[in-house]
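The data below hold one chain only, encoded as structure tokens and taken in the form predicted on its own.
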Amino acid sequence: MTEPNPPDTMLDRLRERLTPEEFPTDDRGRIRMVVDSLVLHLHPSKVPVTTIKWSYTWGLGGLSAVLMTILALTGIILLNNYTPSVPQAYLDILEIRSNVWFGELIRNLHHWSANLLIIVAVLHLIRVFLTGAYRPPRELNWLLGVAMLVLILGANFTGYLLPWDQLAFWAITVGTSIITYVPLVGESIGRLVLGGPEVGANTLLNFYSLHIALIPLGIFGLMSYHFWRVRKDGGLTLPKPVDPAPDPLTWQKPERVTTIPHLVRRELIYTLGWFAALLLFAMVVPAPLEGIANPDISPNPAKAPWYFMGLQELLLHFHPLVGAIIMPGLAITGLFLLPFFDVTSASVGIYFRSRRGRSLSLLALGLATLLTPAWVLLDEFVLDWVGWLPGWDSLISNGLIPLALIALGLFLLDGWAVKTFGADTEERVLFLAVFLFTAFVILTMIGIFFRGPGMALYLPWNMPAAVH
């Protein structure tokens, strides 16, 4: 006896699971059933009502997926009107802006969505960190998130060069120079990425290939697995009050509601709202475009893209090996190792761990806001490690010694938090992480807004008009 043929389509599979009375007979009902089935492949049939509140997740993970979809769709349109060659790339951008229907709007939407994606991805990781949602069994998803952030930065960096204007050419020139500071293999990696000794036609082709193929495939692949892991790990973490009930027996399981329509309705409103805001912004604010790239005329100052300005600021204060390689390497390593040395599960779902954690976070924010600019000013106008230690290698005098002093300062801050506030391990991790992240954000802001000609410090409102 032969086995019956398996169902070929989603409708066939739904027909086998439903009785004839339940299966819709009209096309509209069947389409809705297929859409509902697709939604339930991404979400469980029911979700805790507490996890769909905006004040817990802020919809940052979903917004990242929406932005990736916008980038993919607008990128395909731009791809069909672009040639990755010099100087045709720049001429194609002018053509897109002037002669392609809605071309400038599409380019603006692509550009600003890409920039917003960096901010949203960082905020999403911060939200996961602040609620402890990176701890077991969700540690793999945290690693996937960090990896996706690195790829998002890579996608923005490679796409930055494609207009082939002065802004892009010199920003990439500055940004790629960081690669050469990698010991032993830096020069080789730099030549491989650039396709030669400097930014040129081969660099444009390399970045184009990475931007439209390799990096997007990596992001979408990791993103798909990331969403699957959310369900595999039991869904989103449940928000908890800062002061839980003293008796665990009094705690009740949160109410659960159906995904359709409760969650889907919220996601649809959220998506439409953000798309409308982005569309309006893209209509009003054009994506930057300067004159065609000229290797013989360097702007003053020549700055990296804004998301790498924190690194460029570090290079002004430290030996390149320390500022460009060791410190960022330690930061990324710390992010990857975080779930393995902070494994407390009791506070998962509580923003800032505890009331004491909130106080420590606020304190770290204030200290970093005060100490970081003070250190920049001190290093700019007072400290002169190379001059004070003329016979020493600059790696030691202007690299390892300042780094050791900063590490000592962090160690003393950590000890002070333990002694004064009685902070436990997870609160100490929170305190140091908030301090370091705030310090890096301030360094980025200083690099963007307070560095003028020659990368000297200046007040933006006192900047001569000619320099702008």
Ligand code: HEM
Given for the second form:
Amino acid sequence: MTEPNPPDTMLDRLRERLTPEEFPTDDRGRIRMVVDSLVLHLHPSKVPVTTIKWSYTWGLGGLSAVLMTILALTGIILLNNYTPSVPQAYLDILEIRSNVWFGELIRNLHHWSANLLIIVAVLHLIRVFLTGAYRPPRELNWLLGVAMLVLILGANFTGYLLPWDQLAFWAITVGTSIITYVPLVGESIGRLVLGGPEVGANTLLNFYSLHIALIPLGIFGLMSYHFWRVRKDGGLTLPKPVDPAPDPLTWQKPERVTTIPHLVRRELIYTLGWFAALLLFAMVVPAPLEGIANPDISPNPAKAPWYFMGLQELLLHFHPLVGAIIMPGLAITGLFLLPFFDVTSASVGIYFRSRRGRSLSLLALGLATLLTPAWVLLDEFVLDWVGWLPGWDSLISNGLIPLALIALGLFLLDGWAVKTFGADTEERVLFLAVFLFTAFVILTMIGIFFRGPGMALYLPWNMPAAVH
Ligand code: HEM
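Can you swap the form predicted on its own for the form predicted in complex with this ligand?
Then the entire complex follows, led off by the chain already shown.
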């Protein structure tokens, strides 16, 4: 007698587990069962009602995943019609816009989804930060998130060059010049990234391979691990009830609903809604494309891509080593180390930690909104460190001294929050982080909207046209 064959398909395995009454007999029922089982690979079968509330996660992690999927699908179509060589790259983009079936729409969709992804991933990071969800046991998932954000910026930056138009060429020239400020190895790293002394055909090829293979592989790899960690860490953090003294037993064991249909239905509606909005936007607003890149004619002002304008603004005020390397380096290190310093679990799941935390955050937002432009104006028109300290190395006079003054300012602000408001450690972290993040956003806005020819300050409505 022969042994029965081992089950080899998902259906066979399900047939084995279910009773004959439970196993669907028609095709529709079977397809539904396979789809359900795929969904349950991603989600647990039941989820707390509180964590699927729209106002807790805002669906931002899920939306990042949706955008990554749109980018991969539209990217594959673009890839089939693109050659990474000079000047063919530019001609191919023209061809995609005019002769490829829905080519213009697909390019627009790819462009706007990529830009939106930066905003959505940063908003997701902010929501995770504001609910304290980076604290143990989720510290590894926070680190994975920071690494993904760096890769998302890398994907956007490398993709920016591919159309090989004036905008791309000069934005990447400005952006990559920042690398050369890294002490000792900056020049060599710059050459490696550019494939030569300046942006050229080799840079296009390097950026192309990073953009279509290495970076997406990295992001999708980390994304799978990120999702798996959300489940391993016991699902999402639980939002604490509004009740000032919730019963810990019922709070830790909240009411649960089945993932299918409750969570899946929300995800589907949300995905379709965003997809429709993006599609509409891409139909109406074309992705930018200027004339073919001309290395001999630089536009004035020559600006980095918008997400690096905060960095470019810092460079206008500090010695490059401080503005381009030390300050961003401290920020990234702070993000990586955050879950290891701020470890209390008391307020996990509560937006802004506490009522006082909420007030302090508002205060930090207001202060940074006022102080950052004030400091930019002061530095532009009054402060002259190099003139005041002649003979000093500009790294000290225009770098380390202002940096030390800013650190002192933050120290005083922190002391004020403790003395005047009685802030505890987690509220102090929140206060300073909101202040610094807002300051960076304001710097980015100043760089994008208030800098004109010669990178001088202008009011947006008085902005002269760019000089070529
Ligand atoms: C491609 C980028 C990303 C994708 C696709 C993604 C996806 C997700 C999803 C679907 C969730 C669960 C639902 C939600 O919270 O919205 C989640 C949770 C989480 N994400 Fe992300 N994420 C990304 C980037 C980031 C970044 C930049 C950070 C922070 C640095 C981060 C840190 C976390 C943490 C700590 C959790 C657990 C939150 C909790 O338990 O409440 N993720 N992510």
